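For reference, the chain that follows is the form predicted alone, supplied as structure tokens.
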Amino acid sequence: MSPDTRAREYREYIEAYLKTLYAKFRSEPQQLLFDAAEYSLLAGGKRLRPILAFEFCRMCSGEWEPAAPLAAAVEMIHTYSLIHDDLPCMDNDDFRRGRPTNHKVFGEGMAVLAGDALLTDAFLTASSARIPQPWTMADAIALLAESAGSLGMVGGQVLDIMSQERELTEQEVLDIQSRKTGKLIHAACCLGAMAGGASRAQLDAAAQFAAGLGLAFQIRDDMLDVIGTQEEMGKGVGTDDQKNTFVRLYGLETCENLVETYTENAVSALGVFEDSEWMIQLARDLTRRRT
């Protein structure tokens, strides 16, 4: 199967799966909440995190569909974080994925609640997964919660807010991005591996891969805010010029080298898997992307 064909299969599967999540609640009276949640959840995007979950599940077990509930849960949490990041009290963005942000359509209050619903409902969705030995559902839920919460993505967002009035050191920027972006990538890779019944060595390799890819992906994202266009990115660009990004810390040329280094660090972790060629190519494509 070609790289493009596999990515398209994963993406189409998760799109169809995500469409079912709130469809079953259409008899409930709080329809506006479901509309707001779906507006952002079904807005497309790379679906990187589900793709990573599916591929790690496949590399561990030969099958990838069992990862769907966990892949969807990570995507729901990612979507909630985007809704909240775009709010006036946070980044105050007007566009996301080429169209108005959630609060511009539904109002700030409903946008907050849509994010709250997606975060909470993610755990309901994850709980429907079947986790093979040696892992348990408790292991999976704990990993998802830690990655999303105060020790993970939310903690990274807090560090970001605390840092806005001063320039940061290299370690401080790494502390932010390894949590804010990296932890959900970590969750996707490791939960996919768990869904495939990964060995401890395979789970450790998934975590190492995620750490390298997460940093490479974020540095590339910081670069695209400088060199990309609004048409390419589907959102405003040049909005991070006063933030503590990798580009501000290092400059574009050094960032290009760091992307290569962190990508290769990620790739080097995949030796424990018998069939990792597709994941290696995906990692390199992601960190050379223009969108």
The other form holds:
Amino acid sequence: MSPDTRAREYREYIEAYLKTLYAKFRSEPQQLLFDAAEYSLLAGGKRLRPILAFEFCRMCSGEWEPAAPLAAAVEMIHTYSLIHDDLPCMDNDDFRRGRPTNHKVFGEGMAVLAGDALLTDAFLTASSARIPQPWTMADAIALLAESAGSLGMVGGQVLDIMSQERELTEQEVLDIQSRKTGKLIHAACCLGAMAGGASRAQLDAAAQFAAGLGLAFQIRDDMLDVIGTQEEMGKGVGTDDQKNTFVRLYGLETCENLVETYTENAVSALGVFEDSEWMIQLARDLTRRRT
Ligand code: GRG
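Okay, that one was the form predicted alone. Can I see the form predicted together with ligand GRG too?
To see the whole picture, the full complex is given below, headed by that same chain.
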């Protein structure tokens, strides 16, 4: 199957799955909350995290559909983080995923609550997964919470905010970005592997792959803030120039090499899987992404 066909299949599946989540609550009175949550959740986006989850599940078991509740949960948490990240008290951004940010449409209060709902409902969604041996639902939920919470993405965001007034060392930037962006990518890869009944060695390999890919993805993100356009990115660009980004630390040319290096580190972890060609191609394609 060509890389594009498989990615399209994964994307269409997760889009359809995400559409069902709030549709089933439509008899409840809090419609505005569901509208606000769906406004951002169904606004497109690359769906990279679900794609990673599906492909790791397939690489472990040959089937990928069992990963859907976990893939959706990660995408819901990712969407909540984007809504909150765009708020006036955070980055104060006006555009996301090609449309006005959530708070611009629904107001700040409802945007906070839509994010809260997506975060919490993500665990309800994840709880409908069936986790095969040797893993348990408790393993999966703990991994998701650890990745999203104060040890993971939120912790990374806090360290980022705390460090805004000073220049950071390379190690500090790596630590912040590994949490802020890397931890949800870690959750996507590892939960997909768990849904496929990964062995311990396969789960460790998924985690190692995610660590490299997460850094490569964030460095490319920093580059796109400089070389990308609002049209391509679906959000404002040039907004990071006061931040501790990789581009500020190293410049564009070195960043291009770092993206390659971290991607190849990621790819080198995949030897334990019999059929990892597609994932290798995906990781390499992401080094040149424009969106
Ligand atoms: C709790 C108030 C409050 C805020 C939380 C946790 C948080 C804010 C922010 C998390 C940090 C964050 C938003 C990191 C950005 C990571 C990143 C590279 C996002 C873009 O991901 P893509 O390119 O986006 O996959 P699409 O739209 O394609 O899904």
